[in-house]
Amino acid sequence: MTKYIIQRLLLMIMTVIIITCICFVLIRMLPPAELPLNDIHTKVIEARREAQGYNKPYMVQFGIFLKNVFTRFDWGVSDKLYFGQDVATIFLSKLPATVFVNLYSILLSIPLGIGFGIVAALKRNTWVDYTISTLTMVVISTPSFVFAFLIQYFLSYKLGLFPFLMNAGTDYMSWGMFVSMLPVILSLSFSVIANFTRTTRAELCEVLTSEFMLLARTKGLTKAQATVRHAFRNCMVVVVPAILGEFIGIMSGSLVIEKIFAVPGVGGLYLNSITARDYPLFLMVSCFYTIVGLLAGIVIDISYGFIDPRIRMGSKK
């Protein structure tokens, strides 16, 4: 399992490395944004793209970037957004509300999507599986910033329950903070709660119908003490890592959800700085992308190993 995981996390940085360098070169070729004139920062900047090689083949440049990121991890300043600041700085304070939103919405959205799949996998074939089944794959089809606008429709204007926007600050903890990231919580749980209900449902039914249900059946069991004792364990093989997948990989989904609620987070930071040819900054963000998209799936993997003793032997042959 170790050199299994060794094996991934190399992998990744080979694939990060290699998605960064296409950005990169992509970037470059397009022309710097324009720096103001006769201003104090300009000459800082200025001077950074001398050393980081702007006059230099691409190659070379994006060389002293990698140097300067893992020696240094300095990811350039911000040419237009945040003139003259540094770009990891302006990064990590907007990681938080991306992070809470998220692990808010996370957290709404699993005892809800699994539960909803235990109910239509216990009653399958009824009016309330049907009913369950259709509205999931409703959900799962609709964009999730539809959502965002009918939650915003009806929740905040009509009954005026919810701000329209997100407070302003980083005190995230506090119970108006929380109540101004409903909006933003619910937007991003319809989705994942589908998804949830959707493999919840479909890995319980299989398991309920397997033959060694009927043999704990025989023995004596109720059905409520095999579903509970048999059945719940070995769904929950595929349901754990999907959640943690879900967990890490729900962050990349938020990017416009995050800039219909005015969430001072990083997907917001990750549009504008497209909209306003800020690339240093437009680089650092897409690399954080990059990366939980790669982690999310290596999350998943290696979590099957933990889980189910059987795939964690299995990898030793």
Given for the second form:
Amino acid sequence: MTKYIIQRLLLMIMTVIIITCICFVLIRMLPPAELPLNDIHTKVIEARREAQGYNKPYMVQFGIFLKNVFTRFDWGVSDKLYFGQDVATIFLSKLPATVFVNLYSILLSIPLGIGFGIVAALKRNTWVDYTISTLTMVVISTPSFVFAFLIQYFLSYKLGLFPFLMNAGTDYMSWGMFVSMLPVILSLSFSVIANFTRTTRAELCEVLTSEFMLLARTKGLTKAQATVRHAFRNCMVVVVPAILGEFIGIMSGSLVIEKIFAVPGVGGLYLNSITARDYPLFLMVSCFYTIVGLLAGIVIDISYGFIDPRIRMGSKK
Amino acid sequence: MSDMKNYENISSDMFRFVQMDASIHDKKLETKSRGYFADAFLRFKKNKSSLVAGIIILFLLLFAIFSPIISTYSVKDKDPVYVSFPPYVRSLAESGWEGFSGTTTRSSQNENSMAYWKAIATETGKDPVLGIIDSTTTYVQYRGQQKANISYTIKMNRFHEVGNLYRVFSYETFEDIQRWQDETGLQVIYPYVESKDIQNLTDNPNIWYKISDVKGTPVYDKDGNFIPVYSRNKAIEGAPYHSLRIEGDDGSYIYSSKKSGAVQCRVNYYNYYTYTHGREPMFLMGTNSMGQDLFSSIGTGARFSIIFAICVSAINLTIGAVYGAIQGYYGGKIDLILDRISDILSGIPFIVATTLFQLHLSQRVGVVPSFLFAYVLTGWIGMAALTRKQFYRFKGQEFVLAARTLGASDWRLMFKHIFPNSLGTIITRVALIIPGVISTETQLTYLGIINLSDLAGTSIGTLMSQGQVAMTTAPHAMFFPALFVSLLLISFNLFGNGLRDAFNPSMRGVDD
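Next, report the structure of the form predicted in complex with the partner chain; the form predicted on its own has already been given.
Full assembly next; the chain just shown is listed first.
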């Protein structure tokens, strides 16, 4: 198992470095942002650019970049959007908003999603199941921003329950902030709930019809006992990795929903860096998205091995 | 021994069929044989929800094809005044369809604004007030006396509430409008009002009656009618007027004022619109915040989305199928190396790829091709994995071995013998890729990362972001594009699920 994890992590680091290298070279190939002439920061940025090896071969630049990142966590200086500020600092100041919003949304989605899934599977082929399955289907197919608009229009505007946009401050623990986050959380939750519901239902349906369930009933367990002790456990083999994957994924958030509700998070930062052509910022957030995506995949794969001894891939070797 | 050496060149006359004269005792099948696709189609027909989804897709496709043709507007028509206006079709509104009457609800209208609306109705003959929903009376102490303030909530026709506007014309246009007025009998130009007669208000072309203060409190005559203050000042008249005159005009009102080389008029915008467009305004789905007709814009945007999605899925399927076939067929080292490559590619977040392609290529090859490249970069990976799996499943089977023994080439084995067996899976995949592409395309155009306006005119995502600007006052501009894209995606997914159930009956009910 350990060997497998190490193997996967090494592969991931290799993938990350290759992708970063491609992104890095592609971005450095673009002409760097023009600096205003009479600004005190201009000299500083020029000096730092010199230190980062602009004008040197791309691979040398990439080496300097990696060295800076790993030794000092220095991702460069923003040269457009937050003129003269450290990219990493800006990024870290934006991260909490995204994480909080997504964390709340997952905490809301897990019980609801699994609950609906269980109900649908237990009442299989009744109207309850059909309703839940159809709704799941509809929610998964509809783009999440349609829900965001519906929530913004009906709950925030027509009924006036929530503020229209998320508050801009950094007091993430205050009640007012939480209320302003609610529309975001709700919009994010729809698709997550639907995903959990679908996974749980499909898995539980399969487990419930398998032969060991029959055996469990024949040896005298009641239906409830058999379901709770045998079916649920087995269905969690698939559901728990999905949840873990979502947890990692929360950091990347949703660009569209963050834009609609003006969440001061990573998504907004990314969009702004694209429109303003702030390349250092863009590079850092791109790397971040890459790492988060790969990490989520690995966590899912590894957690399978931990939860279910039958799928311990590395153990064969 | 000598014939053993010669085994490679056995002449054909040394062979003979063993069973040449044996009779076959099997009975011929009496039922009609049914192929794989016919079978799948039969199963598909039984799935009611997918059938309905198919019909909806067909309807939406027809909408996308025909709406820009039927509509008298194109996405280039941007009206500066009818911005974010609700749906309005006069004939439907008159036959009692509430939804097409261009209505909006306005609250807290005081007496002055009610008079203002009434003045528009009196002057132009088009009453903007469709009905009073509610009125509340509050009493305030004003200079020692109790005064009632009535506040109304009314339903208004937004097209008529525009009323009159100031417009500046050249002398030729002014003449042309007069000719048009004579032909059609519709009054476009209304008598001019000098600002000195209306408390020096210069920005309100709808006040033609005597007012007592800048808030627009009207002064009524003894019968309770407005007192017109139309100008008779021939000195400021811009050009001679010889066309329709309004009721009560003895021929002395002037209809224009001088404006360096041109004339300024008060025009009724509704009739002016009829004059410039040759027909009355008719917006089946209203207009958006750019003043575009939504009915034709949605069609135009959807056309692009659908064609683009079909192109993307065709390219991705081809690449994915070939790549997956090579991986699955050869296996071993080749499989491992190709798998690494696709692993690395799949690690690139789609949004990063799109942006980088936009930054690098959109200047050189255009926005749409670079957008397409971004899709092609990673889009085929799922398809390749699917094909690879199918190839691993089939490549060891007897019919493949038989074909190989008969001397079929690798390429022929791959695409003649193995590939058709995975066709069902692939068709299903197409039906599920298309909604995925449309969905991401909508999101990216909504975010403004991709701007397709130059090539496609508009796109559903762009329409939605324009709709969001005026979401509170004109929810329809948000609602229609959102409805269209949701319906399209839901039906495509349902349709795809139906296809999957039909082609792989064993997978029924399992979502992948």
